[in-house]
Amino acid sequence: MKMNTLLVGLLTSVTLVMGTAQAAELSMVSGDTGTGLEFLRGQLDKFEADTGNTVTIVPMPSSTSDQFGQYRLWLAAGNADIDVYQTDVIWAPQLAEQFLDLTDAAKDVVGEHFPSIIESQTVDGRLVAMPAFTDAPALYYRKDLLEKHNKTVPTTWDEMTATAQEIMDAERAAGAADMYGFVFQGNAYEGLTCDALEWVVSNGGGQIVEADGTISINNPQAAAAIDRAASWIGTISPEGNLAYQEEESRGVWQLGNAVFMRNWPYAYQLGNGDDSAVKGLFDVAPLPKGDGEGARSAATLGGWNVAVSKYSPDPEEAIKLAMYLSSSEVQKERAIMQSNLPTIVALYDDADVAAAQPIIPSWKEVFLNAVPRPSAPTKVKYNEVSSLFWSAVHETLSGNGSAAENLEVLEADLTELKGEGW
């Protein structure tokens, strides 16, 4: 009996030691906006309860440009403190060598996701990140104001400009002194690349750099699209819009001070929150198109993924975390609670998602107009390409030269960069 008690005690001790050894202390970085970090923490709490692991969030700036710069520094230094990275859809070609291949871990679930999104995260046959949610922006509009002023939802940028101006002027005359017609992301950062790419593509002006590597940005259609956007600053858009990122745009919109807004799906749920001045007063539509040959609605493909650092001291547990955060369970909750678009096709037909977020099934139309940023043809040089592009656009928006002048300089800079090798 004494021996049996001793043996049980010994086995219990061994089990405890093994259990402790299996538990991992993981860290992941995230630059989520809005209530994204709060949602992520809730999901990580569930993961911790299920696995015994602990996960610390290292918050990042909301600017994707700042995030990428920090990621690149950490990974280049072989930083072992970060196990899992939340990555933008465009970063896979640039950071692939620093991330583990998830192909084997994902073999049973990879078919659930949109093939194009899996393809975007596959570099040289290696799946370097699992999709967590996808993104495509839309035109947010005040349906109450359009109805009040007997206007329809604009389908072209010129219509949007005219409608925004007319309603803004009428509302201001009626006492709404802070009303503007349109807010967007005008700061000099990756967000402006997204906005401006939509203006250019929707006007038949190409995709900055084409899939075959051709530099196409210096053309009249692109210049006209950017000049049109420059005309918004100080008229239908505030001067301060030159410094707006997603959250600044949402702030103006959610206070009830804009007729139209360009933003991502996350703003839909927040705009219908109890503290929102526009709760129940707005809807979304595909972004307007330009004019002339090739004009169409265009929405920059966005989205976020989870990648595992090859320097992680606990790669197996880190991979488990990546697979969990990209799972159908988490994506469904994210869709319901955050109005983020799933990358898992079946969730667009999920009754619970449709009931909680009726906008998500209808966002398919927006998603069908999605266009990729030129990260595939420019590979490791994409960040520099984007920086040169958003700088040229921001110069034009700020009144420092015409779009034609700035795009000519941009073309020369991109040609020189391409000469160094993409």
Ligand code: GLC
The other form holds:
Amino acid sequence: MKMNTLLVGLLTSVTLVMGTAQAAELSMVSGDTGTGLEFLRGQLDKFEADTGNTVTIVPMPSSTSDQFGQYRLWLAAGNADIDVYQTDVIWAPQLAEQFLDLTDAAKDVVGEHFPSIIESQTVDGRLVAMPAFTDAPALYYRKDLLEKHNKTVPTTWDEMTATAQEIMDAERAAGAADMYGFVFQGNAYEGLTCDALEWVVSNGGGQIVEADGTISINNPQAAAAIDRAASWIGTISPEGNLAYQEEESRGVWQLGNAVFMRNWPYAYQLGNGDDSAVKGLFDVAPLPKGDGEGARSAATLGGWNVAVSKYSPDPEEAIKLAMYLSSSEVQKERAIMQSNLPTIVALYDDADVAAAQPIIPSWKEVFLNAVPRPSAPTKVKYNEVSSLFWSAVHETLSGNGSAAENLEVLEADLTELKGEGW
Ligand code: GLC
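Show the form predicted together with the named molecule, please, the one above being the form predicted on its own.
Every component of the complex follows; first up is the chain already shown.
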């Protein structure tokens, strides 16, 4: 009898100990735009209910450059407080060594994703992050204003510039004092690298650093593309655009104060929200192209992933979380609620997704043809390469030197960086 009581007591405490061991307290770090963090919280609540784990979000600023700076420090210091990171598509080669290899955990589902995206997150044969969504930008345009002023959707940057100016002037003359022609990401950060890469590629000016490591940015077509963008500041774009990231551009656009906007698909759902002045009044088109040889519409490839820190004290549960957040179930909800582009091929043929967010099926081709930033060829030096590039562009947009002058200096700086090895 006594023995039995003891045994039951012992078993109960073993179960309790096991119970606590199984329920992990995880931390996930993420910045985002729009309602991204609210959406994430909703998904984490479901994960908590399913697994008994708890997950705390450590919120970050929405600038990917700010996030990267912080994460690089934490990971270098072996921070064990953060288990899971939401990571930008460009970071994989730089942070790979600090993340766990998910190849094994993902073996049954990896085939559901676009192979190019899996490849972008695979470094030296290790799958260092699971894709959560992909990204490729659009030219957002006001259907109502184009119609009213008898204009078509522009397919070249020159046409976009002329249409933006004409409609802006006419609308201002009619009393819309705050109307602008075009808003984009002009702040000195990674977002400007994305926008400016599009201007350059669309003008036949190359990809900054080519896949084989050649530094190609100092060329007349690239310079012309950046000079064209500089001409927008203070004409069709507000001076303040020099400080805009995604959310500031969307702010102006959603108040109804811009004819055109360059932004990622997340702005589609939000623009159609009940509190948006442009609800039902806009549509999206591929970005315009430039002129000259090789001109074409170009979209920079973006996207976000989920990586597990190798310093996580609960790697098994953290991996479960990464697998969950990249799953078809979560990606479908993300597509419907956030208008983020899935990385799972089948979701582009999903009727619910197409009905809720028509941009998604029509953006498959845009994202499949999107241009990667040169993070693969420049490896651990990508952030420095990008920051030198966005600085040169930002100087030009600010009127400090012509694009040709600034690109010459950039070429010299990149050559020096390459000389140190990348
Ligand atoms: C978007 C893209 C990301 C990019 C960022 C730049 O979030 O998905 O890849 O780096 O914009 O601001």
